[in-house]
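Just the one chain here, laid out as structure tokens, in the form predicted alone.
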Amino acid sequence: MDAHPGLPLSRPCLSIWQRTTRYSPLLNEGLDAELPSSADAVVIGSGISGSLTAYELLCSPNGPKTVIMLEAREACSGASGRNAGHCRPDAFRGFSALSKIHNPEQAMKIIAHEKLVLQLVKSFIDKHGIQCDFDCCRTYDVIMGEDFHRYATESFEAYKKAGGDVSDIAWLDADKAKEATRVPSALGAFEWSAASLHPAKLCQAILAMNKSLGMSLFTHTPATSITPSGSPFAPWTINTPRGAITTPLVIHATNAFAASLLPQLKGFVTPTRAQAHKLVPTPAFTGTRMLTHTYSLRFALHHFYSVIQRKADGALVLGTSRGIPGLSEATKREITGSCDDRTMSEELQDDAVRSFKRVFPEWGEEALGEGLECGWTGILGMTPDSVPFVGPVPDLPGQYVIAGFNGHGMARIFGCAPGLVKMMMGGTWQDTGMPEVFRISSERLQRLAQQ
């Protein structure tokens, strides 16, 4: 499905991150003020991907000076606050099939970025102290149908024999995984380093920063279009209902929108919607037993279901996937292209809240208070490829894209977003660190377009 995605809706549904931020000032930021007429630098997108892309032009020694960021609707308000709270790095999974997508030397290098962004993610909230209830821990993969205990563990020592590193990785039998991860029906595991953390607060961290370095938000402020100015020094205009803009440097960090404002990735970067709840726990899973790792409860490739539970205050937060068999023609129809994020699926909530609690059977009778207490929606950006656009537009000088992330921006942004101001700032490619494939390029959509 290849429609315009058009502009984020308007009134969202909350995540359980948005829910617990409202008290934030930067919400809606800007709203009252008049908006510039010129910048040296505008972001659109206040996202993870925008906020931190701001942050390193701002960092920048011959940095623009004047940077505006736009953003749709409040701040934070896309698919950055609405995830489940992963930062998951793909130890050795992704292998097999992304060697098949590109090659194994871009498979290899697309994992070790994510392992580095894992490292990269910490560093940052270490740096600067932001309270994000950022928690590193180790994670399981836990296989839970024979189909896909076959495609992980040939992927694992595909990886392997390529020569991957699998020193963080940990392999689990049958009786050990069943005991370490509380799941009676585990197939096996897989263990490595991951982390969870509240990605709102982070994103509301970044914006407070970027601001604090000068940074001018506009929040219910969307681009709506990008147009020649006629100006050799600012040669593009951007249109929002609130009066226009000139710039030399535009940065599309829209993900899922992308498409909007770049009509040659039409096609290329799909919306998809994604689901997420919030589980208060039963005194199974209270105090001294609650989960110490992160999980992902692996039926097939594309039938699984995230789990994170919060040190922070113990709630569990459920993610569920796009590949749920039996799922009804309405409900497939909600998610593929869909930018809905108002809504969301009674189905896919009964499934997940079932799959739960049949994978945990120890979870028990639950009291008035327990249980389901919410759910959301977020729209993800889906390629045909499985990895972000990154660099410089085509036939667009001075715009730039950063999109695309597949549900797994949280494992890619902190090394995409320094890289593109690298690039911005003079750089080579080669000076990035990121994996070849993410590179925007003529070639790239051409061949993507033939397939």
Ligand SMILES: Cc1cc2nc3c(=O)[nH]c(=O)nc-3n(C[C@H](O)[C@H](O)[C@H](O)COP(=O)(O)OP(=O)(O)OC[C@H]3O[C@@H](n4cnc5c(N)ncnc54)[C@H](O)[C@@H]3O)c2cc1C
The other form holds:
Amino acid sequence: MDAHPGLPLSRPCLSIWQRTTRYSPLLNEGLDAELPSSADAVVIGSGISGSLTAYELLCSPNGPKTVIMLEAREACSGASGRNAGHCRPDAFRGFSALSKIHNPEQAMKIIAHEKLVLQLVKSFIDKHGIQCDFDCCRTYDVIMGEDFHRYATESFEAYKKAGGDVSDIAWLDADKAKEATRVPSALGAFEWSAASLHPAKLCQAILAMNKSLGMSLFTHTPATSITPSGSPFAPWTINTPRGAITTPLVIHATNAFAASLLPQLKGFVTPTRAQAHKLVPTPAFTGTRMLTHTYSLRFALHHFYSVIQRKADGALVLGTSRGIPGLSEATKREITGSCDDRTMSEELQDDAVRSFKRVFPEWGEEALGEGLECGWTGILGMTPDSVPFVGPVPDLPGQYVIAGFNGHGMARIFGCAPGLVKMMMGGTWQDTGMPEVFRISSERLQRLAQQ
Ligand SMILES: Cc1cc2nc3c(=O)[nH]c(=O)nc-3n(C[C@H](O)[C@H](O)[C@H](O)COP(=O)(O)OP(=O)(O)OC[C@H]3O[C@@H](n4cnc5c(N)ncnc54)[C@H](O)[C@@H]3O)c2cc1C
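To complete the pair, please output the form predicted in complex with the named molecule; the form predicted alone was given just before.
Let's see the whole complex now, leading with the same chain.
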């Protein structure tokens, strides 16, 4: 298994999160250090998945003594360092779609798991006193189109009928929604609990904790292949341009790039480019007039924009979606299957900013220094059944994967990483608390291959 169709590209563009943490001492950690030739565990990927999995391993009483992390670029430079800053559980909306893809029981579990993850993120940040602009807030799904109105309402009713907990969800009819959301064209809105945060600060804080627990991080060190070592005690050799490491335990936390080292995931974890932007508010959105909630402006199921106004500095983060109608073929090609986070799309940016201003007409004229400041891209790992691959890799004893977060990792990883480590330490799937459909298995891969 030495094929690697793609590695993260060097010198990617910088997100707002990276631009504001260029001071982090871990960015280029281990660049000049000699790579050890062996370790008890090697985590590949320094995003939130890799960082949290390593943390849980380091804290396990019977966990590995030596943990090494390999990162192809600078620390936390994948999706975790370039997302839209939302930790936003699905409250009910995905119920219908997930029921069709899987079944209602699993759909219910997925939604319950996301709610739990919000609590897990909060308690982790509180417990460790992590300064990452974490803001527990309420969020709106603002309904901007009739079709989505129908879809969301049906999904809400189906979720409720199936016994889903709707106690945290408020429905606002058109009049109430227009007033509460400040969106004059709103057809209604659902409201529930969510959070926003500075994802790079969170990830870097976990990496720093890992370092103090003894983990060695080697940035700019891509794993290029994994080969059998021939040793019964440490059966895997991870090859890198800086040398090879032999280990009994490999964790693939490479998200969009998982198929590079695990070719059996080719076609099942598809790199897909996403884009977000930073806007400096006009006076109508400053001080006491800042947005109190985060938003998803929902024109259709796959046509939406996420909006966060950060309490920390008042900046707005505007995320885009893949289903914008009328996109040029060139832009569509730039999205699906793309690993290029060096560049961004002017077309997506223009659409997002134009749509945002139309939705919030109060925005008004921009003075110099207000309005769009920058945009950036990052690579998502999409799976055909909308859920990640977590667990022991079939037929490769000692190799585990946590990848394929479908652009929604902040609402899943804090449940998946501790669960994965429980399995590594001998626990059962039931011990992990994860929905069964997250599990990687030969059956799942075969089923997906037949679809
Ligand atoms: C623009 C954008 C907006 C988003 N918005 C949100 C949001 O608001 N809410 C939300 O929940 N999610 C959002 N996401 C998705 C979220 O960021 C991801 O689901 C999450 O960060 C995945 O974390 P991860 O650690 O699994 O992957 P990553 O953070 O991508 O980490 C994988 C790491 O592995 C490294 N790597 C890959 N291959 C190798 C190799 N061979 N050797 C060594 N290292 C390797 C990569 O360089 C990378 O650092 C967004 C993503 C993007 C791009």
